[in-house]
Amino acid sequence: MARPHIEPFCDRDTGFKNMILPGFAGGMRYKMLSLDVDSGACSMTVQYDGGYRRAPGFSWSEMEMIVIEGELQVGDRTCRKGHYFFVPAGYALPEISTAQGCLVLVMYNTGEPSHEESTEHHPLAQVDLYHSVDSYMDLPWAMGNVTKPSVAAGCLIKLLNYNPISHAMTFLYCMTPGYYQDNISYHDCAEESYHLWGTSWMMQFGEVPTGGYFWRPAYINHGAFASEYGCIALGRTDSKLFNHFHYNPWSTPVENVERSAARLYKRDPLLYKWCLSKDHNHPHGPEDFEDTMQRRGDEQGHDTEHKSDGKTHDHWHGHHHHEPGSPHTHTHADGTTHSHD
């Protein structure tokens, strides 16, 4: 997530662009919010003009949306204001249409917006990560004590993705009226944040109101926070949400990054020694197997009885399929091998 600290902004003092990619349908407009000009990753405030109608077809990128104002038909569903859809790239959604007009914010997370029309889930998309919800009526507020440190009481949160590995979140906050916390933080990870309804105050940046938006990298100092009569926000992580508190507002990124790992050296001294150590230092990180693995074999020729829908999950069994009478070799866990003609 490259992308530039971008704070204060509101998309309501910018004018709508019509959407030219290849694969989008007329009567589609955006306002970009923020945009990682290496991967063309990006968020955005998307208006679908009435009677707009795209063909069912999956996104290259993981892609999450909510919708801000309006209906939109996804299928044979009406989401509403609040519906949240998380769909991994290669998952092909149903036609989407609006009749009066629909306000969403869009995110693509992995790669520029696309859209290729088809009716069937890519062979490799991971499909039963995909899910919607009406985030407003389906989902209870939560206290906003995901991580410790918390914040104050006061700010609630509805979770709508989470990612075990990475630990990135997607989720709905709320600050309650009269809302105040009055110590500065930053992360360790950035954030994005987008005001659905309401104003809230910050001490660096001052008020953000309904449309205000900001992507935040690490170690950014924020705070203190106040909101008069209340917000509701869409926020998002890119990675574990760690609050490091302060009182010290004139503290430099670099300063922070430095205390962020003298407190790791304290908490757990041999893993920041690991860090640090050249045999172990990969300036791209270490691979982890189970981001690079295929997680479905070629579809060519290859059973397709046992695809997932959506709601089954099935693990590929790992072997190649050869057309019949075609040479193929075995290997075995004593280490012979064999040849079949």
Given for the second form:
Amino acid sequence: MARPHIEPFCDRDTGFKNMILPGFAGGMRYKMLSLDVDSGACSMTVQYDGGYRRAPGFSWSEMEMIVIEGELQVGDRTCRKGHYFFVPAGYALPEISTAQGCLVLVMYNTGEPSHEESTEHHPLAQVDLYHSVDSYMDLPWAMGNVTKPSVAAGCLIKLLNYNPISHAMTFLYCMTPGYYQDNISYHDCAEESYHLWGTSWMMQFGEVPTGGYFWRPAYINHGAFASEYGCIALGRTDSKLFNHFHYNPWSTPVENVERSAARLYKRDPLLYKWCLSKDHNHPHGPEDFEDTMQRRGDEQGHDTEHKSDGKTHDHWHGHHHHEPGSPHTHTHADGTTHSHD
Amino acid sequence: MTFKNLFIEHDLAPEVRQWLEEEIAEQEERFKLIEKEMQDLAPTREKWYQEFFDRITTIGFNVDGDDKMKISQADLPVKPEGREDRVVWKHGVDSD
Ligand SMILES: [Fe+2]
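If the one shown is the form predicted on its own, what is the structure of the form predicted together with its partner chain?
Entire complex below, previous chain first.
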């Protein structure tokens, strides 16, 4: 059942626990924010104690992190608060350490926290997806109107990661002092937020302070919104963000999803009818011929159909053939590319 | 719904499974506490709903960005009879 609705929660209300999973060195403590009960994917506030040191290695899961306080040394790079990392599954990070200790928000997206000591990337790692940025110093604030209808103008964002296929996003957002937005919103995606600093208010859940957190499944009402003194937070969605605004505080998630479907019917009636009338019970949706069509390649007659469950990786991108050992690049269905040597 | 990006298959050691079980149990307790707190907030929330209705009928409802539209009193929703005020939905559309 994926992750349950955890809202509101404040990590300041609980103590740290020692991380005991194999691979993580002593001196790592954590507070669990939310956990996917099927996959073990989770978000945690992590305290690395002064002197902490973790050997180079990778996670079996895709991972994101942002420094909340203090300094984290990643290889030869000193990362201060606001430094964000997107780390694909199997991507080997260099040694990480901290002299004085630091607080980091750590998110494992596709599986439980894991650390395999290695100085090499796993062969399946989509290494080109890795990126990191000092989001406080090196990115400008942009208007929050990444989607229409949009949030009010006092909500600004810095986009940190974007999946071009699912439209899932990771972003910093801030609310200016005196911010308010008088509508109730819900989305067709799950939404997550961690308050790095400051307090905001929502009509359903009250105040979310520094260290405040939510994981909210799709179709759950939230808002109106306000922030008296402003706030800065890390936000994520797990697919396309669309703001379904309304003013009925008593609508249920089922009524909300029905409204979403009704709006889809009004906007794209042919597509809606096709989806309903055709018996396409493939668990991952209808076929996209761009993923599956036979391509000319170098040889003829091979099977070009991908067999991915969305987790495992078996060349579900277009199928190219190469001379054994020759360097080449694959383009994935999620719009990313990676190379093999 | 959850992230659908790459995950590399691997075996879970018994201590990892044990850790997951304990974390799931603790999350269950955390969830119950939140659900209770949000039920207790219901009387305050009633006032917040009324203040929201007051604002959207006088100052306006945010339709898109800062574009506002005043909602007439006649268009305000009626709370369905017998429906309790509920804001926490454990599994979203699949909640009990
Ligand atoms: Fe939202």
